[in-house]
Amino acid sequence: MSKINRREFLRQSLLATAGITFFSCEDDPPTEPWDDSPGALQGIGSPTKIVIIGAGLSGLVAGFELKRAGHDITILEARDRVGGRVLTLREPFSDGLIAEAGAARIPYNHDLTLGYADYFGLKIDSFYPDEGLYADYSGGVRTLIPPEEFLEDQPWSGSVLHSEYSKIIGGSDQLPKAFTESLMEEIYLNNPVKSIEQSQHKVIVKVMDNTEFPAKKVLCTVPIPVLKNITFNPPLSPEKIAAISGGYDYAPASRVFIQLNDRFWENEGLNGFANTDWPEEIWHPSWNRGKQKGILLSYLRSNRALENDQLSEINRIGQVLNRWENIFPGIQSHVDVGHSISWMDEKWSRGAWASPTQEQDELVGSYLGDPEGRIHFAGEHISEFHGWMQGALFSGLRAAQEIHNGNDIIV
C-alpha cells in the first residue's frame, strides 16, 4: 500500500466521520484524475441541475465541489457579498488594518478548515502573539499575564488552549473568497428568495423579485431564524416548522471595533489581549501587522450582547471606552475611530450561531439535515460544530455528497 500524503489522510478520516463515502488506496482508482481538495466528491454522479441557497462557507463548499464533479450549479445569495457569518471588515479602518466580525479563530484540530486554507494556498498564523503581557480586569482589579502562562490556559473550559489556536493572514473571508474565484459565473448575489416550491420531478425557487430557478435538486444553507422568510410548497417537516417557529436558539454575540492612533499599550508592554469579568475578550487583531495604528475589539455573548445590542454605536463605544480605561488606562485620548456589529440585529443571521438547548436539540436538532423531497439541507447548525467554519464546511460536503449519490426521497 503507498503512502498516503496528508491532505488525503484529513480527507479520508474527516470525510469517514460524516458518513461520506471515499475510496482508499486499496480501493479500484475512480474513473476521474485524483482530486486532492479536502472534500473531493468521489464516484459518478449524474449531472444535475442545483440550486443552491446562500453563499456562506456552507453553500460555497458545496458548490466548489459539486461543479468540479461536473454539475450545473446556481448560488442564490441575499446578501450584497459572499461569507455569510465569515466577515472581515476593512472599513471604517485605515492603514490596511483589518478585524474579524464574525469567524475568526481555528482550533489546531480543525482539519477541514485548515485542510482547505492550505488547498487555496492562504498563510496561517498564530492567533494569539508569544511576546507581551496579557491583561485580566477581575473584581476591580487589573493583573498582567505573562504569555507563557496565558497560551497554556484557555479561553473557556472544554476548550483547545490559547496556543493552539490559528487565523487566516490577511483574514478569513480569504477562504470564502479562495471558493468563489472558481464560482463566479455561478453566484447571484442581492437574491434573497421567497418561495421554493417541488413537484415530482423538479423544484422551483423563486427569488423576491419573481425570478424563478428551476433545478433539480435544491441545497437550502440559510441558518433556521431566517428561513420563515420561505414559503415552502409543501410545507416543510413538523420537526423543522417546530425549530423555524422558535424552537431553536441562537447565540447572540456582538462586536465593538476601536482603531487607536498607535499602540500606547505596548509602552507598558502589553500586547493588547485582554479578558473582563464583564465577562468580554478583548482582541488585538492586528498585532502581527507592522503598523504604528492598531485595532482592539471587545467581544460579547450571551446577555452581555444582547445589553449592548440595545444601545446605539455611540453609546456601544462610549460604554467601551470607559470599561477599557480600567485595562488601558488614557485610551481615550488615542481613539482614532469606532465601530460595531450585532449578529442578532443582521436581517441574513438573526443570530451568531446555533446553540440550542440540550431539550431542542432532542426535539429537532436531528430532523433539520434531513432532506426534504429534492431539497437537502446544510448550515453549521447541521453540524456537531456549532459557530465554527468546520461546521459550515463539513456540513456543506455532507450534503454535498448526498446530492451527488442522489440520496434522497422524491416526494
Ligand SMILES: Cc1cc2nc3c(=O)[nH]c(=O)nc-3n(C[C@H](O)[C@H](O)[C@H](O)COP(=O)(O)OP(=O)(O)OC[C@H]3O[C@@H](n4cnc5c(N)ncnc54)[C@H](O)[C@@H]3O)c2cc1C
The other form holds:
Amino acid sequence: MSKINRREFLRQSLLATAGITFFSCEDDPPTEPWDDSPGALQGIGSPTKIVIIGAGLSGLVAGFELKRAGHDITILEARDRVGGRVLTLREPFSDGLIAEAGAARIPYNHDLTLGYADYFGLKIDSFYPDEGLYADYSGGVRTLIPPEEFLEDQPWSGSVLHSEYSKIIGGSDQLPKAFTESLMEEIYLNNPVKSIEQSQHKVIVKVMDNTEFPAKKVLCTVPIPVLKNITFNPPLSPEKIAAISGGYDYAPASRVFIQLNDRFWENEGLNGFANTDWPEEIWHPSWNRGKQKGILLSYLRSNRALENDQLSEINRIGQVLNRWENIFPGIQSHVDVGHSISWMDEKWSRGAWASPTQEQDELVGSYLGDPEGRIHFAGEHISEFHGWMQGALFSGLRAAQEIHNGNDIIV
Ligand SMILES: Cc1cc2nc3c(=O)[nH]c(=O)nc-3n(C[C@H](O)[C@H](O)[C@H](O)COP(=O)(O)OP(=O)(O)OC[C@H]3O[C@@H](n4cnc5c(N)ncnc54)[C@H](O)[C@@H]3O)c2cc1C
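Please give the other form, namely the form predicted in complex with the ligand, since only the form predicted on its own has been shown so far.
Next comes the full complex, this chain leading.
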C-alpha cells in the first residue's frame, strides 16, 4: 500500500471503523450500561489492566471510557495537574478573573468537545461578544469594526465564522476536571514516565522514582517533542524514532496576559477584542463577567511567538503594552499585573500543537497512531484535528476502542 493510500486508509478507518458512537436524539436507546456518553465504546471486551501515560484530554477520555467499560486503569501524569494543554489561569489575576493559556474556543461542529461538555453539564457561551466595537490595527492605522461585520468574518481562511465559536463558562479546564471526577483513584500526578519495557505477556512502565507499573496494555498520549524523555525497550519503529528525532514539527504559540484595573476601553465603545498586523489576536476573556477589572491577552503564533519567547517576562509585557497603546490609548496607566506563557518553553509539551509539513506527514505522521506490540498511541497529533480538543478526544477514543477490542500485535 502506498503511503498516501495508507494515510487515506487510516483516515477513513478512523472515521468509519473506530466504533465510536455519536448519539443524537434519533439514536436507538443505549444497550450497554456504559453506553450513554458521546464516545461510549462498543462491544464487550475482556477486563484488561491498562496504564495510560498523560492526563491531557486524550488520556482522560480514554481512561474515562475504558474504566466505564470495565477495565482496570492507571493514569500516570508528569505535571502536578490534569489537562495538559488545556490550562485555565486564575493566578496572578484577582476578582475571580480567568484567562485561557491553551484551548479556548470551540467551533460549532466539534461534536465530541461540545458533546462531552454537555454530558458533564458544563455551560457554554459565545466566544466573541455581539456588542461593542472590534478594533483592527494595521499599517499604523486603527479601524473600528461593528460587531455584525466582525462576527460574520473568519479568524483565518478555512475557519468557521467568529459567530460560530463558543467557550466553556468558568474555563476550558472544567472539561478535564469533569473527566477526573470519576478517576480520582486512578490518576497519579507528579509521576513522569521514564521507561516502557514490553515482553510477550506484559509491559512494565517505570516512573522517575523507579516505581514500576505492570500492565497488559499501555496507552501513550505523550506529545512527540517530549516522547524522547521515555526509553522504549524494544525500541519504537523507525517512523516514530524519526518523528521523535526532529522529523515532525510542532507550532510555537505564546500568550501575554494583562489585567487592567478598569475596562476603560468600554468608554470608547470598544469590547476589548482586536487584531493587529504584528500579527496577533487580542482577546478580552472577561467580556461577559460583570466586573470592573478586565484581562486582555495577546495571542502570538509562529515567528512572533518565538521572538516573544526570547524576551524576559517584563519585556514581553512592556512590548505588548507599547503596541496596544495605539489601540487602547492610555492602557499603561491601568495595568494591575501581567503574565505570559510560552508553549515551547513548557517542559511537558515543547510546542503548542502538531504542525507537520506535508512531507513529514506522509513519511512519519501516518504511522504515529500504529500500535507497537502492547503499546497504543493517542493525542491531538494522531488525528485530523491538530491543535484542537476535538482531535485529542477523537484520538483517545479511537485508541480506547482499539484496546477494548483487544487486537494484540505480539512483539
Ligand atoms: C496555545 C494553544 C491554543 C489552543 N487553542 C485551542 C482552542 O481554542 N480550541 C481547542 O479545541 N483546542 C485548542 N488547543 C489544542 C488543545 O489544547 C490540544 O489539542 C489538546 O489539549 C491536546 O490534548 P492531548 O491529550 O493530545 O495532549 P496534552 O494535553 O499535551 O496531554 C499530554 C499529557 O502528557 C503529559 N506527559 C508528557 N510527558 C509525560 C511523561 N513522560 N510521563 C507522564 N506524562 C507525561 C503532559 O504533562 C500532558 O498532561 C490549543 C492548544 C494550545 C497550546
